[in-house]
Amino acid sequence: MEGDLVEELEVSLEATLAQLQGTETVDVLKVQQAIIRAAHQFMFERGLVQVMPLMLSPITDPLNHGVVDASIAYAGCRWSLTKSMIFHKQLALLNPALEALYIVSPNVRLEFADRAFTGRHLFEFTQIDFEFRDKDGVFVRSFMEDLLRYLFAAVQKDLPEIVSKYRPEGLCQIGELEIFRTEDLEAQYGPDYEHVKSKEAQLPFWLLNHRREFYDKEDPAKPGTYLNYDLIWPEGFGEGLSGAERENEYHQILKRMEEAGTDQQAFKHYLKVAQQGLPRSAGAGFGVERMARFICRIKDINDVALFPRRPGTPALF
């Protein structure tokens, strides 16, 4: 066992090394940071203020999905790595002066070894949060919306070459992206709808309706639907966004967590003030990695890092 960990790891340092020495690796670098430079302007233009991340915290996103925990203890309280600042964006917007924020936000999931080549999973990402006071769905789509189209702008004008080496036909012309409902993708593909419609489209779309997280608000006017959505790109590369409007009644919090088996006691203060009244709101975050493997047509987005962070492999960096 120990033998097949170093042979591991000796494979890992070439392939770090090739990697770090590439030209593309550059390319790819230079997309992400055209991609945050223009994302920080656009924010600032639109009028949402910049909150600083966390990286621990005593609560975190739950996720739908398993995860390693990564917790330590200090001061008296258990720190958890962010996998997401979903709490802390509804919880900013207690202050009334602050009507809607955005987080250039590092996440550490400790995802499992099946997650390892899915081509889509780092351990370790960066992804932009959004959240507004008193918005819904539709708002934070079109914002969303309007924000591509600004963004893949930017990345044009300031990066023709690059663009024009991995997509010669320019990047997509985003207009009002299409809507789709999980239900009735997986009646017409089956269980792999998501990946399977994602490999035909050949523009962006919005995939709405998705059972996950206890904060995510179901629909009053349809029990057992969620007002969620997903952006997904298109020619394979899956899930780039996830968003949604939030559940903000402390009941219905309540009875979302108890749906889900959440653990109440470890989000004892966070239903403190939702006792006491949370905001409506509405949001979102994209991966900057994932915008940057579509963009440059990168087959596994552990190329699009700089040192390795594939789940569940070990690394030297």
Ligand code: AMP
Given for the second form:
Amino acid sequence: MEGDLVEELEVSLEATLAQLQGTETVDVLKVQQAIIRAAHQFMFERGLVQVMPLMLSPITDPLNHGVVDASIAYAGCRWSLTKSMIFHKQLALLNPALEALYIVSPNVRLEFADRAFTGRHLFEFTQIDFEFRDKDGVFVRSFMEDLLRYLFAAVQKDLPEIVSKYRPEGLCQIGELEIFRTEDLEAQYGPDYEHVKSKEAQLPFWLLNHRREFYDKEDPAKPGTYLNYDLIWPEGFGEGLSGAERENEYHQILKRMEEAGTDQQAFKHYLKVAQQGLPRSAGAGFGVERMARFICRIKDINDVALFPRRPGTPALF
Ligand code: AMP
Ligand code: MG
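Alongside the form predicted alone that was just displayed, please also present the structure of the form predicted in complex with the named molecule.
Below: every chain and molecule of the assembly, starting with the one above.
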């Protein structure tokens, strides 16, 4: 028994070390570095202020899917590891001197083991998260298209050998991206519409109207639909970004929390602020690892992480 365990550990140590020392791993690291470096520059040029990431908070994103709880007790309070900084983005915009902000934000989401081999899920990743006061989805989507154009140009310029190794045709040209709605694609392709459309697409596209967390605004002109948007990578790489106009009116937040079955007690201070008035805002966040995975055409996001974080699976380091 003990011998088996030692053998198993030795095998995974070998695999772990092989990945740690692989050339592809370093290619992806360089792509991630180029993305983050260019993103900082772009945000600076566009006047977004960088907010430092938080890793612990009494409130974090409730997400629209289940994950294993990641919280600790400290100072008489329960602190969750950050799943996303959505609420902190909204609260930061209470400061009248801040109109737009971004965070390079480490997120911990202890995804269940059924996401181990989706190719897209880590249980720890980094998202570049941004938010604008008084802007709408049209503005944010156009901002993201500009950012994407800028990032791809930077990666192409900084890392020509790596780009031509994985994408001999070069990175795709980003113009105004096509926009689809979930209900239309579902009618056309059935329940697996996002995946089917992503596989068929040659360029990233927008997908509007997802039913999810209470903080994504319901369309007042069409209740039951939502003013949110995902950017979907083509070639089957799937979702790369999620964003929305935010639900900022108190009564509407309460209604949406009730629909989602959210524990209002856990959000009592946030709700108190919402009652006094949250700013109108819109924003989005994209996963750095998923963008690098798309650029390098890597099938499994875990195969190129320097330290794999495969859902539901132990790691050695
Ligand atoms: P969300 O707001 O939940 O859609 O997360 C924002 C973005 O973070 C997503 O669009 C992905 O690019 C990225 N992301 C979310 N969950 C994961 C995960 N488990 N592993 C890697 N990237 C993720
Ligand atoms: Mg999402």
